[in-house]
Amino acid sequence: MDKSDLGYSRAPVGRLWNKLSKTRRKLTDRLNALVTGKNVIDPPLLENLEEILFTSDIGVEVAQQLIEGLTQKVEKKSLSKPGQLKAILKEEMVSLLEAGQEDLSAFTIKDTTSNILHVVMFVGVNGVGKTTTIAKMAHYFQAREQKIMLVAADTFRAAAIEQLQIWGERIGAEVINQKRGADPAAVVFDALSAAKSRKIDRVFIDTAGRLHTKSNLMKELKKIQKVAGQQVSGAPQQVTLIIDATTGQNAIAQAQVFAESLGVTDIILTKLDGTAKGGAVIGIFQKLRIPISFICTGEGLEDFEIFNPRKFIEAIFD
């Protein structure tokens, strides 16, 4: 498949560049100030650069890895001028993010040769924008002529059911729900039964983000997975973790719990427009090694796009 089909475009970053202005100011404004007037790359400069990377929420390990790479280039004389640092850093970051991101087709383009219903189970703690992100993703695939069904499996909060219903009405997608307190797995069972009979392309399952204990939540989510697999072979094909980018490096511990318990297939990052912590994308991916499928950069339905590593990195550099 041509990567252009997946959003891999060399086109100007445009709107994304504007949306990531807070992250860009935190990273590249200080990087520019660091190299201005400098003629050599010496240890103090590299130490200051490492601090800039770390405080830009890229993470300790990634910052050290990048600095080690730059140090080796300086020692080998392939890097000598401070003015070259930005371009080299940019390429190193792109390489870090592209590793493991080669094939997004499973997450973005439905296999038209298969009649198997594609089921996506969305997980994440409350407050990350899960329900809104589900609506954005539904809208994205509706625009690509796919028939979507939304499932309100977060029966713990009445507001979650109502919010999904409102979004369903707004975008014209059917929402399957039951009363508050119903068994989430039973809701999913009924929804998938209906989806098969109605020739739905994709089913998006909204799940709870917080119960009384973490073990209760994971038990509930695993039950949903099991029931989905009983209704549709191989389902859910995606377990998509929603992460709030404003939490920066703190999102890693949260993500690890879901990943270890549920086998997360991909990550969607939200609220990138409202934070200076966009650099955390690099650290999160490097630590978890889970593909980032989409990013959200605003409240609108259109503020949702396939994650393109090069486009993203170019948008956080000036």
Ligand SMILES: Nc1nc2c(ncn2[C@@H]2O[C@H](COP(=O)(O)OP(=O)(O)OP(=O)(O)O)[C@@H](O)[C@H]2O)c(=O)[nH]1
Given for the second form:
Amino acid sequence: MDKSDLGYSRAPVGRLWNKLSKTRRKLTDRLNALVTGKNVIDPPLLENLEEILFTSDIGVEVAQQLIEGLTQKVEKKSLSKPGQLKAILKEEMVSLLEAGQEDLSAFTIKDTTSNILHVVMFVGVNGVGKTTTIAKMAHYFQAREQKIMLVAADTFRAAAIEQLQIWGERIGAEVINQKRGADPAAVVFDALSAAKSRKIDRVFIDTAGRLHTKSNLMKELKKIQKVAGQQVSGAPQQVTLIIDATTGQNAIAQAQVFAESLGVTDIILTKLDGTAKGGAVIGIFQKLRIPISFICTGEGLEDFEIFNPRKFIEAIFD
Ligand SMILES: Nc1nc2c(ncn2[C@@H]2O[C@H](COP(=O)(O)OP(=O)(O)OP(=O)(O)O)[C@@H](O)[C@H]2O)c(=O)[nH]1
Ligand SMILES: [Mg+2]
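Could you give the coordinates for the form predicted together with the ligand, as opposed to the form predicted on its own above?
To see the whole picture, the full complex is given below, headed by that same chain.
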């Protein structure tokens, strides 16, 4: 396994660090201002700290939880210097994020032992970045010698099929589609049949973000899920929910609908570049308790990486 895949190397934090600059500024400029010139850790200081946290899109409950953990550590270690708080807060955040991360290796690295067709369904509301993320993930696995097939199962939105085709051409991956308005489950059924005979490693299914009604969308997605299982036993092994990180706390309610209907296996957060709301990652994770597999930090194919809690927290703190 490539060590860099695990994100263990802490320095240089580099790219991610640059991409998360707005979040970092919002969070740490205020933290630094809070502790500078203060000599003691007292309740008013902790209250101000809590306010900084929940106004950083982390969410009220999680901010409270972090402060509780922090207060306990301060007491246990008899800490008195405000300057020590940041390091402890970082550790609290890392352990919070690490606690619910499951082993996602089947989702994130090349499995050389399995020859079962791995099917991933990408779901999420419209505009969050499903199609772009599919292209990024395909590109990522192609670089790891996997053969990828893309399936255009958003047959509802105008130009959705063409958008996937353009990505397919750009990265050199086959795209299976039918005409607009076709039954998405039928598209998936045929695509998986083709994938089996073509020795494909991974199939990525692009789905609609919006239909006439939300319940229709869930029905359609469930049907796709069922049909995939009829073609490939155990498929889709992965139902990946794409969340736009800039929607902050609003994303949670959205995610719950998908999680309840479909049994989401993992989350990918997009658009972490150019937003100061990166702290939402912590709140979203804590609320949903669904592991985060990857994060996206731009519109390009390379703006995609495995989510590593420590690396992420290092990048949002100065
Ligand atoms: N800055 C930034 N933009 C992104 C990122 N991911 C996707 N986008 C942009 O977000 C817009 C929507 O992306 P799509 O991939 O079309 O989203 P979608 O979920 O497939 O949308 P629908 O098919 O309409 O449901 C596009 O302009 C993308 O370039 C990201 O990580 N950062
Ligand atoms: Mg799309």
